[in-house]
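One chain follows as structure tokens, the form predicted on its own.
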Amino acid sequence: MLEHLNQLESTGLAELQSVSDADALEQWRIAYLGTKGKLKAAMPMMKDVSKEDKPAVGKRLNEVKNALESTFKDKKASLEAAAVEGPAIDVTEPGLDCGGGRRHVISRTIDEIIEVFARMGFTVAYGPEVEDEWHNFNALNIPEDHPAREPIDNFYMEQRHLMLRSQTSTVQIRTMEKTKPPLKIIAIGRVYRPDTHDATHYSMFHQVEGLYVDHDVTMVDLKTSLFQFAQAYFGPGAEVRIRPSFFPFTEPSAEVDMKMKVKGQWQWIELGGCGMVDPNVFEAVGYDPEEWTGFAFGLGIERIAMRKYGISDIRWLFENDARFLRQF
């Protein structure tokens, strides 16, 4: 029995010494320390040991058990430490070229739009993305029963009067509330609508809203501003046309189309809406509609970027695929 225990110890420790990974260590544990392992199998042999030898054999059995378990724990700790440290790093080896970073195509488009309108005298205004119904609807002459206020078309908070803004026109209202006319601003930012995601729709997108308030502002001023933007941004061949439409916050109202190159051919593309600011909007912010007139327009920034850079699916702009973003 003592010879068997000595052999078990020496063989077990030798095999444990050669273990080099966690899988092999687990196999060793099962073979020697498991419920059906060699150490457990040696214990029933004690019944065949004579009464005089039992104390010595029992002591040796405990020594072998402690030696195997202690060495197993040390080996396990050593392998775990090596796994955390990982392979050695050769600091003299040249690094991999990760390439230069660049701004997202939407951020670049926003910067370009701001730069164009700045040359026309527009300053940039910002406002909160979480809005109240007053700034998002009431002050913009959108009545309580208007379909645009339905929950199916907006992201309302638990407090019914708060929501994620559905348009950057809210910034125009906030600016007019605290600024006396004349003023000439563009508002740029994210807006939210629960649209089903497809190639041309997304539940979060960006808008640029323009507002110009002064004496004797007319539709001619509006079309001239949009025409100058189109030619400055899309090139000398770009044109603007406006088609009659309806919006609660402008009167008269129109849709904005811009003629731009799509796959090498000039096409008319709808980019947003525009019109003369409705007198009710002026009254809501304390402006005298008998003294002041103004125009407003709203353009979709994703639409502008997609047309300028030939992007056919709006979802690509938000997937953060570096292979796609490196193209711009």
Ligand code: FA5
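Just so we're on the same page, rigid core means the largest C-alpha set that superposes within 1.5 Å between forms. Positions refer to the first chain, counted from 1. Computed from a prediction, not measured in an experiment: that's the story for all the values here. What changes on going to the form predicted in complex with this ligand:
- With the core held fixed, Val285 shows a CA shift below 2 Å between these two forms.
- For Arg303, the Cα coordinates differ by under 2 angstroms between these two forms after the core has been superposed.
- Remark: with the core as the superposition reference, the CA shift of Asn320 between these two forms stays below 2 Å.
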Given for the second form:
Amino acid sequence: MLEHLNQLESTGLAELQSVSDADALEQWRIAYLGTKGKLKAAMPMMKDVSKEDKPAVGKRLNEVKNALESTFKDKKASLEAAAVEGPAIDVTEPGLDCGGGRRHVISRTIDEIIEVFARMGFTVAYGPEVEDEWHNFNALNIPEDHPAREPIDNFYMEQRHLMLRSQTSTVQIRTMEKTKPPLKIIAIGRVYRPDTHDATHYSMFHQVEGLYVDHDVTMVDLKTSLFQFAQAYFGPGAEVRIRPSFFPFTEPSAEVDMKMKVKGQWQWIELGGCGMVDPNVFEAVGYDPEEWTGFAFGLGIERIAMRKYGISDIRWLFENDARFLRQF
Ligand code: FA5
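Next, give the form predicted in complex with this ligand, keeping in mind that what was shown is the form predicted on its own.
Starting with the chain above, the whole complex follows.
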């Protein structure tokens, strides 16, 4: 019997040692400590032990039982602890720096432009980027056969009367259609033209449109507003000029240029167009041209940002190179 108990203890402990997961541990428990296990099976053998050997064998039986049970408990605890810990993670290790996000330089320029014009009394209006020909052309006094309507110069949708707007002047029309004069708005947004990309041209860009309609608005008000904007935004040294031009929706019309450094050289670069609202435009939206006068302008926001932040090529703005964008 003693021999059997010694055997039971040594094989039980050896098998327990090689147990490495909870399932195997449970199998071991059933085999050794369970109600039909090897330990229980050894107990009835006591009755065959002689009277004088009984105390020693009983003691040994208890020792084996205790040894198996306590080693089982330790093994269970160590397996549970390992399951909770999982793979080793050093929580004190510094994290990876993914860099902070920031607003794109064009979004920032838009906010700044809005702020300057807001101080001059302009409120902000918006319009859709997918437009119809009425708002992009007809109402702006651009006749059916005008070259500005050529498919090669515009992004038309499959239905010919819809297009990606080519100018924010569309928002002049949309605003006047639903608002009674007087009004003083700027409209800001994306416009699209199939232009070839170079240092100052892109096929998607942004414009800020201005429209002021009231009694007795003159060219002097227009020029003052544009010059005040330039001084306020670029600083007192900003060099801006206006020269005569033509737009179907303004009469007289002018172009606004600004001195900018492009490819290392200071040059006059066209910032936008402007003029006094043409009476035909007022008629198209139901304003009485005998009573109302107004000025309008449309400036390229990329070119404003380039002048403000010393960016010499428009393409940088859309290449999403973090090393460039991080500078602003
Ligand atoms: C217009 O778009 C007129 N709607 C402006 C206007 C509004 C005139 C109200 C009168 C009254 P223009 O096509 O010249 O005009 O464009 C205006 C400005 O948009 C340009 O001076 C330039 O700054 C910018 N621009 C034009 N094409 C591009 C382009 N491909 N990439 C970047 N900026 C451009």
